[in-house]
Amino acid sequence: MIHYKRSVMNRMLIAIALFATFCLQAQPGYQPSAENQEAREWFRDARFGLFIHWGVYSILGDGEWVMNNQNISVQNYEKLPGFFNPVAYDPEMWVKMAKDAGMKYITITSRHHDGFSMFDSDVTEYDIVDRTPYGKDVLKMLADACHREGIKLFFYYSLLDWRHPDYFPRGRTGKGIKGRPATGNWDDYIVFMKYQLTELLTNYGDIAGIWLDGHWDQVKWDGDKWGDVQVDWQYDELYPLIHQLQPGALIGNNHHLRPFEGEDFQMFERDLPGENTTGWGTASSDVGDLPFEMCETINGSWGFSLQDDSHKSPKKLIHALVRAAGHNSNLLLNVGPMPDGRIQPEHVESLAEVGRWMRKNGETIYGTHQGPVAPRDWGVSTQNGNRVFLHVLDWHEAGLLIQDIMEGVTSVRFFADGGPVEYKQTKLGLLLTLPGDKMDEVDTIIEIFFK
């Protein structure tokens, strides 16, 4: 059963007030504010962020979908908060780790699909302050640390909820979870979300954005393709609410579709823009013109998974970051902290290694856009002004022909030491000579200057 801290009458008054705000201020046709446009530019230049999936599910060590995957009843799952006591949680360490890795922002789960809120919420007692022995607002602590260190903070917020009785009609997931009532009021659920989003955007200082997830839970499967959404998510009210509370906050929605009106960046889950290696990626025809962000895991899991040893090497992480930049995209790299609040030591060390690389080579990533050399299996290019950075990630021949560059080159050098690269402008393109002793095992960066 859901226990509210505020009466139903209070929630109705809140809903009425929100509705009145929309009637007075919401306008047809979203026009980003000056603050929002400035935030988009910052986001495009940032290129690297830390994703954090953390909740009571970490206790079971089987990822953030454990409630669904193990069909844990609502009654049994509600026992987990009583064991959640992250005494080793150190938000200052988290922020320092991200900053040292070269990351410019952090996105953390404020509420995931299990419905448990990792912040102090007035609209429910099912949150970290009221239901855990820890009893502290971890998001407030993290927000304060981020603000002190100049790291921007985004909040992940789940649209779907496997526990809330008013999340009805039920979606495609969570069907095996027992203890969910057979009825509910969708409009009341939307009010609940509006109230929580209002809390997140008023109680934690400047928030860089809201990262929504779960739209896909309400999309019908028509046998061989996705069909229509079976509910009204009321984005025409949710999005103006977010923008009115914090005009500079960016909205992204992990729906795997072309951006909806009111969104400010487009995200791609475990795929580069326009690719679909996962089966749920975004079709190339649905890639819009907003800033891009690709999210990926540091091992194989989003939430802490005790038996997941598929940790990506620093080299693989650097390649993911470089390839994202070469596709005009940020990389949002995820870690899943352990139940006590610590981040796995091997992940801390890998991020430190990425940070060492970024301190040497960040100039070729931050503030760049996709260069004139289209992404290839061997690498990508980034560009800033008249400088193109060719990132050669996997090439073992003495010569490399760049057919995308036909003219205008004034000089070519190795970025690492400034040494010249022998080149020749041919009818087929720019031919580079790459001595084996000059090649870097992680990323050979070649700087090409144009007129």
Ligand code: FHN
Given for the second form:
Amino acid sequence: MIHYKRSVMNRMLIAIALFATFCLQAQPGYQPSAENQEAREWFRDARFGLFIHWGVYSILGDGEWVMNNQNISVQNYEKLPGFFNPVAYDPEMWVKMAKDAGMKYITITSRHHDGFSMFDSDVTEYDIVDRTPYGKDVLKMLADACHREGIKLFFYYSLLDWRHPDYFPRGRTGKGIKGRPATGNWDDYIVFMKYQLTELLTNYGDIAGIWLDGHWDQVKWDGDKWGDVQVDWQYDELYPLIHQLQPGALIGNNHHLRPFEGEDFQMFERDLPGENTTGWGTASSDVGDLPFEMCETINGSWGFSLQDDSHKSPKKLIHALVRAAGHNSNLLLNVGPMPDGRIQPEHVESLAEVGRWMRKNGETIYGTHQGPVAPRDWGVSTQNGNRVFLHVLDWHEAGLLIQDIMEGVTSVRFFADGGPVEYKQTKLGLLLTLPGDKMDEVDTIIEIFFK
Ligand code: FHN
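Okay, that was the form predicted on its own. Show me the form predicted together with the named molecule next.
In what comes next, the whole complex appears, and the chain from above leads the way.
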């Protein structure tokens, strides 16, 4: 079962965390610091990041929810770390792959719902250094590679834990997992998370943000909407602690609700802001005004899934990125590395293809915001200054009427070759002539200049 390390370091961390908590309770009303505002601006412009779901679950090749889905007892699941030996792990290669794909940041799971820490934690032995034959802190290695290459690093951190005895009351998930005691102390669990977040924000250099997940485990689902939370997550202490340790670190929480005070960006899972095709996502009325980030998988799984061959084509991935930008949102695109540390070759290839596209067209994505043409089935628009980029993703007729543009156009051209686009300002909008031979199979980008 669980053994805490009672080291001097541990006691020091406890003291730091409790002192910080004591001080921070006296800070009502969150005002983002200048550093934080600057980080938000950077984030808004970055537009593209790599999500990495990696943990001991990857050994079973059945996704990161395998403990819950196969009802694996705590005792049996605890055998997994003993097999985790990612000898082919090459953080430099991961970072290079992300960079070449045009990504500006990486968000990696430091601890997922299974409760296993992928970093060297002093407050539990259930971590990669203490329990695996590999014995190295993979997050430290990745952080060093990111810092060397100028890629920012976020840590995903699960609030929910299927193993920790103090994660009590239990939430909606993990009910079939045997070996979870029937008691626990919630406050101790919160203190445990504070230690770990303190470690993550102290031992890994500059961290761009913390990506929280699992809030919903403690929320009742009323059939058509989220109900009450049965615990106090104590965000009023967790958030200030994070901001105090690293003022520039952005906080996002995947609770699918309107952002809470203290958060710095709003995330959307497998849905664009304002859409809720999953049914359990964020209601359109809950879309706020913080920077947005949408996350998506390359196949259908977050953690490595051996049998999941539903890999999206590079074209589909590019469309996801373009549509996200056209909704003012970043795209955080996921890979689930294999247990030996390699990323599935299909995903490496697709990312390389997306990167080739970004090298040519990144100007129409990075640093842009949603343009004046509202997202449609056929495409979206992005904008930078007086230039609007119309991304025509799915249109097969010679004329395209843009009803959102009624005036102010000075010229229109194809972004790919700079060739002119024939256009006419009509009473109904801007009418573009799009000859078939000028259309790009992936994305025909039309650049519209305004006065
Ligand atoms: O349960 C997790 C899931 O495993 C994965 O981490 C995704 C990523 O957005 N978030 C949760 C589901 O909402």
